[in-house]
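Let's start with one chain on its own, the form predicted alone, as structure tokens.
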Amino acid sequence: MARDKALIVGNWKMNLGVHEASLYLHKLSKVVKIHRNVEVVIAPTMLTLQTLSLQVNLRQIKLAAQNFYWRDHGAYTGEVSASQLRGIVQFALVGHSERRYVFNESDKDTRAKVQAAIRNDIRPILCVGETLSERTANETKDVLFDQLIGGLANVTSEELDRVVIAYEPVWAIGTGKNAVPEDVMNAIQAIRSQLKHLYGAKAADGVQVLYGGSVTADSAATYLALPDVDGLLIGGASLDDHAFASIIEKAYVSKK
């Protein structure tokens, strides 16, 4: 996947019913602009998917699963798989912080829906950040590599340009607290030196690597203007339309 666009993401969480997340796309539809340098997605919740894949257009807004199970069908009661998602949304969060420390998913767990998401044609946007101990630890690094190395063991270097990597410091994620653009850049670089050392430079230099942590309007430019940053991951400001528009038309000026 080429990195010359800049890859917006609203991750909607636990919000918004069916009646209301449909009103709210509509609402998006009227302000989200359609830009050849910019690709939009939004997560929202799994009830809600398959209506508004009937009611996206898929040219301005592309869908992405919050979560969902990695085996592909099966006695697994109240699970969602990726092949069951095939042909609703066209990606899928994987190891976000929440579903690590509420949900205590593993890297066994997050390597496994990697994997099932590519098979099944969908983009996994593979989220890894270190909690704050970790920071105060000085084990940052450390962390990127083991959670880089856990999410990512069984996917091939032909395969690795269809995952997204997501930056999201868990000390920064709906705390209002922002990392500096320094601590940005160095995780990044971390990131990108690892890919490199696992698949080879040119594979890892076709990898999308977004930052995501309290992320706001008045914030995004900074964040897109750093080298190696491909685009956000955005939480409580997706659910803003206006916010989320503002955001979009910062990245469309960063990338001209």
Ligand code: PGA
The other form holds:
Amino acid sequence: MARDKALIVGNWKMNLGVHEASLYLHKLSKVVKIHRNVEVVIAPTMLTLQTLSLQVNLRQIKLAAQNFYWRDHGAYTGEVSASQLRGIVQFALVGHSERRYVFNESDKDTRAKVQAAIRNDIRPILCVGETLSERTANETKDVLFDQLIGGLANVTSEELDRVVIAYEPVWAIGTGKNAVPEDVMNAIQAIRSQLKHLYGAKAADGVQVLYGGSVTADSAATYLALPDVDGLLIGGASLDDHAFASIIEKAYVSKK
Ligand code: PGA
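Please give the other form, namely the form predicted in complex with 2-phosphoglycolic acid, since only the form predicted alone has been shown so far.
Below is the entire complex, every chain and molecule, led by the chain shown above.
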């Protein structure tokens, strides 16, 4: 997948109901330009995905699931599978820290989800990142390596270009704390060198790696300017259509 394209993903988390989501998409589609160098993705709640899939112009904005279950069908009350999301979403978040730490998802779950997404023609956005205590203990690289190996174990080098990695330090998510650009660069370089180790330089070089964690319209350009950052995963700021549109605009400029 081309790394000359910036990928801007808005993760709405458990916010916006069907009507609000539809209204938001309506407003956003008025301002988002169709541009070869930026791909815009929104991840609304599961409930709104089908409605939005009928409304959205996929050349302009794509859809992501925030979560799904890795089995394709069966007796799993309350779950929705990647095979049911096939054709509705183009991307899916996997291993977001809120899934890992609030819902106790393991690397094994993450791995099965990455597989399920790929098998159903959905691009997984595998989220990795260290907690504050891991960072303080100087374990960031080890954590990233474990999460990468854990999530990608069954992914072949041919499948790797379907996968997006999002580096999201857990302590920066939803906290307003900004990671220092140099730390982001070091972490992403560590991610890419691990990918090289696992898949070889050519396959690893093609993987899009995003940054996420309290990114705002004000800080977006700083992260987008980093040579190793191929896009952003935005939570809070993506709920404000003006802020999100302004971040998309910054991505156009940064990739020109
Ligand atoms: P935030 O969330 O931008 O609100 O920190 C990012 C995320 O959880 O993906």
